[in-house]
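One chain comes next, on its own, written out as structure tokens in the form predicted on its own.
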Amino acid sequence: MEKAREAPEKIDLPCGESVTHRTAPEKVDALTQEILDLKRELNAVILAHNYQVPEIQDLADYVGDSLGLSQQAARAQADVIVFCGVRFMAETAKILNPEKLVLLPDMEAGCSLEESCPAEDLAAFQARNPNFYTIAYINCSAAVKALSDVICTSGNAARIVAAAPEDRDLLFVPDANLGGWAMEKTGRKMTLWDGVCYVHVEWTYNALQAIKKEHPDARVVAHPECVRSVRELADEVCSTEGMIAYCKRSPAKAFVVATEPGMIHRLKKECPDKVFIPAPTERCACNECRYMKLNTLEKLRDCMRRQAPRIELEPDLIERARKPIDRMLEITARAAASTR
């Protein structure tokens, strides 16, 4: 059996994003000895994204979302990032962190979203109104990033669409979803790009409300990529950090939870008092991402032992998609100076 762990770290980052440290167990099976063992011997930081897998969560150095492990990446004193992700998020990390080498366990792990606009799609429709201000989901490809003017999170979209230029119109790519959502809590008009997570999308506003009736004491918490009818069924609409910050504010005992379910076990281990509920679909009572489940332990030791696959981008692309990333950053961090 693991020792039990030392209480998880939160590391909030510039971003307004936060991730989770996590240190290694003491007590290890031989396969997450010898990734371990790998770890040291590459300088290499492993990254998980919240909807990983517990056993990859549970022996990854931090754990969050993927902007803020990329950014807590450039951090690190470390010369490998290994990120248990989708691919969207490795080519963040690389844009973030050129000169680093980073892997992915499997190519294969890809999205929805970023799947749905594709970058010559997406500079063609461009191409109808120069005077498009184009706001990035971060699940994007790398190539539709150097097509934007600034990126934005599940956790600060609202706050991206409000600071875009007044005389600009505004084009939201590519999750449909995220660009209504920012564009209620804003009062923004925008073009919205035809893209869903495939994931989200299950969770219907029947389907939530058979759960609620089942446990009429839980609070609902969505993420804004679910369809409209679910958001006003929820009690509380927020980004899977903002998931952790709500449900340990809350005096609720209970939560259903209409997000990719890998989400549930960090829900777990940072709030041990509370009850986290998957939010079942019309056709079944858990609904994975299929591009997450890809990773696996054993996928994670052979890309470290091979250093491969590699996640390699040409410097241009990198230097013409680091632009909209750092201009959501500077934005970010001049609403946070503001508050103070």
Ligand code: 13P
Second form
Amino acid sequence: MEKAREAPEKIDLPCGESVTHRTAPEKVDALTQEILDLKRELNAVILAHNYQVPEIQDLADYVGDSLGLSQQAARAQADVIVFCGVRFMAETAKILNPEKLVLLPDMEAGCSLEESCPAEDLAAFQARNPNFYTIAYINCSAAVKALSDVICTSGNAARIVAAAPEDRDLLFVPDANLGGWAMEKTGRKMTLWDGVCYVHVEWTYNALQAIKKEHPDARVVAHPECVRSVRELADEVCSTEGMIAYCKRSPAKAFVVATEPGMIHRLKKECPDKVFIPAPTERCACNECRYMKLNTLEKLRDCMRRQAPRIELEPDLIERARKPIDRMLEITARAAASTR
Ligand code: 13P
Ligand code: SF4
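Could the form predicted together with the ligand be shown next, to go alongside the form predicted on its own?
What follows is the entire complex, opening with the chain shown before.
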């Protein structure tokens, strides 16, 4: 029997900071069982992002990137969607499937990209520049989605940018690095919002060069939220799900991974015979996303017990935010059908 709730295990990081987000190992099995029982009682589906802690990934019904998670949320049949990721992802699930109860274990799970683009600032910019066609990375608030023409994820950004109308000026919000990468891939010029992922900009050219020297046979995979000099050093730049596909099909045996280290658990599971080396940053080797890591097994269990915190959005906002997401899903589905 599990004891009354204890303080979560404290982990000391090489940078001198400490985090307390992990579940003590001896509690994992009992908590997992409790969550699976609650899942049956509620008729729930558990969706988890690739950066979630291993113990959450291991019990989820689906683990993937933002694109895969939004596709899963759109087609979910369960009564309840329990979203183990950050708030903008859970909001997207609610927008795509508004009849469902959508739970998020910790409502504080934000995103530095979302914070960098307040809807009022975007609305003011659009009022000054009415010719802009706005492409928004899915890492933004529902209010920003509602002001946008189309949404993209890291998994389809180049495709979405390539499909934008030729006769309009393009504005890409909020990630300047993903937007820059999409410009390089498509040749389309865009005005970029000045936002960054605080996690991915920590990887530098020097840190990547140093680890490449240590592992000369390893391939480097980087997320497009990394800065250009890091992207240029990488053998493959792609979404987190793209990393799984690339590492599976590559003949290489070792990979340096420049994205949030939660990714390593999934990579090891999918490619058990390969070696994955988390890319070091210059300041701290373990560059975890503080928002993604707010979710723990305890909070997951508690949110299912209480059926809260839940995502609540005004119907009018859902309607407006849904249009650009549907446009993204249509473009992506058309492209997938044409390659079959
Ligand atoms: P992916 O869609 O590639 O998983 O990226 C989400 C994210 O937040 C990256 O930091
Ligand atoms: Fe946002 Fe960066 Fe965390 Fe992804 S890793 S959720 S982009 S802060």
